[in-house]
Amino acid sequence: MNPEMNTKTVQEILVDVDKCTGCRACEMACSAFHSNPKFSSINPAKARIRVVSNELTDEYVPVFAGNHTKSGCDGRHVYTIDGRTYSECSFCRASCPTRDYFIEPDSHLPLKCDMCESTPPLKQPWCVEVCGEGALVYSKREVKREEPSAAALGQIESGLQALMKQHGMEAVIARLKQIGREK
């Protein structure tokens, strides 16, 4: 088996909360990039990053939009890191009904960070590009793929059988080969 087939590229934005000054340039850049057409407006309520802040204690935590959840959590734990206190919500990436973070204000649809996907691809997401304090750092790394579980293999098999029934084995194999060449 090809060794590169055993790894996948993970893109992430690393956050150093000690460097964040709460300037919110990341929010502005994100909302401008995702406006339609691109860069036509700035509306931080449409950003896929939010700087959760407590100005009284000078605490700023950049948080990226993650998956949508239909219900809010009931845990309200408090964490102390390097002498600073953060609520559990400060680190939560979910769009949920208990707060308005990461819900698009016009459509009320959940938002999720897409690392500023574009064609051609950007060197790094816009929020990282505009962060003058270095609180946001773009990272790309290779990680070993997890072996699929028996249940996942069963789902793959069922999906392939359905595709072969609908399109024929030759078409499915040809498309898989094409996808393999694109990677």
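Bear in mind that the values here come from a model prediction, so they are computed numbers and not experimental data. If you superpose the two forms and keep the largest set of C-alpha atoms that fall within 1.5 Å, you have the rigid core. Numbering follows the first chain given and starts at 1. First, how it differs from the form predicted in complex with its partner chain.
- Comparing the forms between these two forms, the C-alpha position of Met164 differs by 2 angstroms or more, with the core used for superposition.
- With the core superposed, Cys23 shows a C-alpha displacement below 2 Å between these two forms.
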Contents of the next structure:
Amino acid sequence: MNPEMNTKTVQEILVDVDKCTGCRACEMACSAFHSNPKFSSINPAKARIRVVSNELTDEYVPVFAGNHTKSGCDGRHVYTIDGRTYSECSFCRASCPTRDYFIEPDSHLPLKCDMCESTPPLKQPWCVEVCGEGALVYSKREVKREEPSAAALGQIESGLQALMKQHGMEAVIARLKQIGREK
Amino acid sequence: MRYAETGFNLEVDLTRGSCERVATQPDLAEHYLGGQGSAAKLLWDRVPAGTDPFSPDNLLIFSTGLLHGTPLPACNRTVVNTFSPQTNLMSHSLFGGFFGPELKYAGYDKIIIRGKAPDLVYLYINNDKVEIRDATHLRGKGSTETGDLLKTELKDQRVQVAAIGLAGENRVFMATIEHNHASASRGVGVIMGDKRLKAIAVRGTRAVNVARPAELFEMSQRIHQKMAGSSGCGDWMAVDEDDSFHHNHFAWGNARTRRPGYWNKELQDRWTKLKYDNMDRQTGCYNCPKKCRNVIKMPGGPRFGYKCFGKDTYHMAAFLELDFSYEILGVAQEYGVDSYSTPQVIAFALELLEAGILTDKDFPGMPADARGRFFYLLEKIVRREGIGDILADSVSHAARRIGNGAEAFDHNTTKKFEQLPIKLGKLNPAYFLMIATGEKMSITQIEGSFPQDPLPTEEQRQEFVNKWEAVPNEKFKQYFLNWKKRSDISDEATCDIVDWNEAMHYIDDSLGFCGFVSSFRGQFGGDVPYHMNNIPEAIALATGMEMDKPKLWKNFQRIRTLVRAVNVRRGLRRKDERPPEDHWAVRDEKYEQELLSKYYAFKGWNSDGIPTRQTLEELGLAYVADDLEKSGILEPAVEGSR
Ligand code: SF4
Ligand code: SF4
Ligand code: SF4
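Alternate state requested, the form predicted in complex with its partner chain (shown: the form predicted on its own):
What follows is the whole complex; the chain from before opens it.
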């Protein structure tokens, strides 16, 4: 059987660390957009993007909030790129117990970049919108993806049935939703 | 809820070791905005006129601008005020970067520091948690080095640090407070050092709320976009490699020698190569789309950043080339000294040596070459060793301490403060008034809105005014249209122009805007993103206060007049309001004094430059008038004569 072809949208923010001026306009805008009501308060600590900067070492790395992890890592690797040194933490997107970064300062819940989910959708994410330097570039493209075959669908179906029997439908759906969000 | 401001100050007493979060009066911003405006009020209220700058009773105030922390771009200038031992007047200093906004996110509009710590300490502010901590392990550390050490010590790369270097620790008058690659000059580092405060580290994770969110954000984005795409704001000198302007027109050495044909193509190519071979990148300040700071790392030297004329002062004072500035700027940044006044102090000392007023005995072991001599003297000054101890008191005080004719070499100060090394031919009336009466001490902090020079043809002038959004009043367009020769302009126009120039700085310095997008930049091209016609709206949307142009102008007048009163109470008078005698080759004492009198009258000040009771009352400053009368500075008004 021929796999059916359809498309899905892939959104990406391309980061050029060499172009970053360290201005943190991205943090400002992200926190403003996610405040309630929208734009009513500014607090870079609530932004889902963090610009890791170190003037002494000329390090400027915008990092997006990724998944939460329950335990911090013990590795402290140091990378040298183009003669500049970066700690492993500089690139890490996780909110973790070792640092209070990407943790909502009031509720202590982890923060995560949502690419500025909005109805109607934004033209481009706010952090990109305010990055005058082009250190952040938004790209949205349609990629073809293969639909699973009927046989594969059948397998998934029976697998899910079994899971639902064991854990209940709501638990399975909730988990799937979470996985979907994380992806 | 307060909007835009937090409504709290942090009061620190270093003698008692106490820190207190204190609510501010709700209507203060209405009258004094924030930043320098409300700081002037504190200095007036709390520091008695006779207070020695080195007394524990002197205050050192770090202020956020009223609009710091809001979405408005390029609003990040932290304001530092105190009383300066150099001028004995109010010190006014600014620095860019991230400190002020961070302080506001920590929940404070100001840090007000009094007293003196027994030994070196630093202040750690993490939202509500405020501690005075031992800093003896940071003694002698460089200023940005200190920032880095504190980030490691506090295990938080997000803290923002303002620190002094060795110069501040040793109470050098030219000492700065450094923050990343930004620097607060003009007499504040010395007081921070005197208070034994090595650094302030701030981290804030609180929100700043705004009154009318959607409208303010829309306005902010409009301005952000305008800035990003505009050549009318930011520091064009960061990328313009043709620096003939400063090198051909400003004076070299101890502000003496002009070298009109100095600049040439070969030099420009060589220096451009030097710059790009050693430049990491250009950086900007908090929430600003411009990138005015060139960040340089010379092999073996510390990384440093510079803006504007800052890259020229050392090599021009030493008659050397750009490579010398690049070599010394990083060192000077770590010591924390002002790159405008320090080179002049060093050049002044070398002139005294040449003139035989100082001798080789005063400079034991000094190298023979200019490069070596500058480094030698920089070391002596920041350590206050030998002759350096005298020079560390700035040109004016050093000249008096050295005596023996040295006073005549103190030729480029006003109110005892080193001025830019500008020596010109014919008197420029507006510049005469600005340098004479300015209380921000440097012309760069006074000039800026009205163009420096007229345009040659009527068409060009017309075209300029057609696009000129920034004018607070149509009369400025007329002044510009009718202006053909630099010094040929009516006294009335001159007074208005100086007043407008000043107004924008006082407004910026109270709101927190950077001069490169407002007060300093309009003179070059006229196309600034912030001006009298949109700032009132920005204030209203952010704070919820009612604000319009007349009200904002009155705020400027109130703050300006209060600053004058603060200084008048410490002795400032007409006799002090003199630009350097050789600033222009051709002078006209009679005309200058007439112009000064007219300007005083225009400002509502008496013939000695003291605000009159009527002026003070109109501005809601009757309490100032009462005080000035009580202390005999103003003649008490005769009953019924008002
Ligand atoms: S807005 Fe762009 S240039 Fe500015 S800090 Fe963020 S990524 Fe860097
Ligand atoms: S894409 Fe949106 S949510 Fe994600 S960091 Fe940027 S502004 Fe924040
Ligand atoms: S215009 Fe330049 S100096 Fe001013 S805030 Fe922006 S980057 Fe900083």
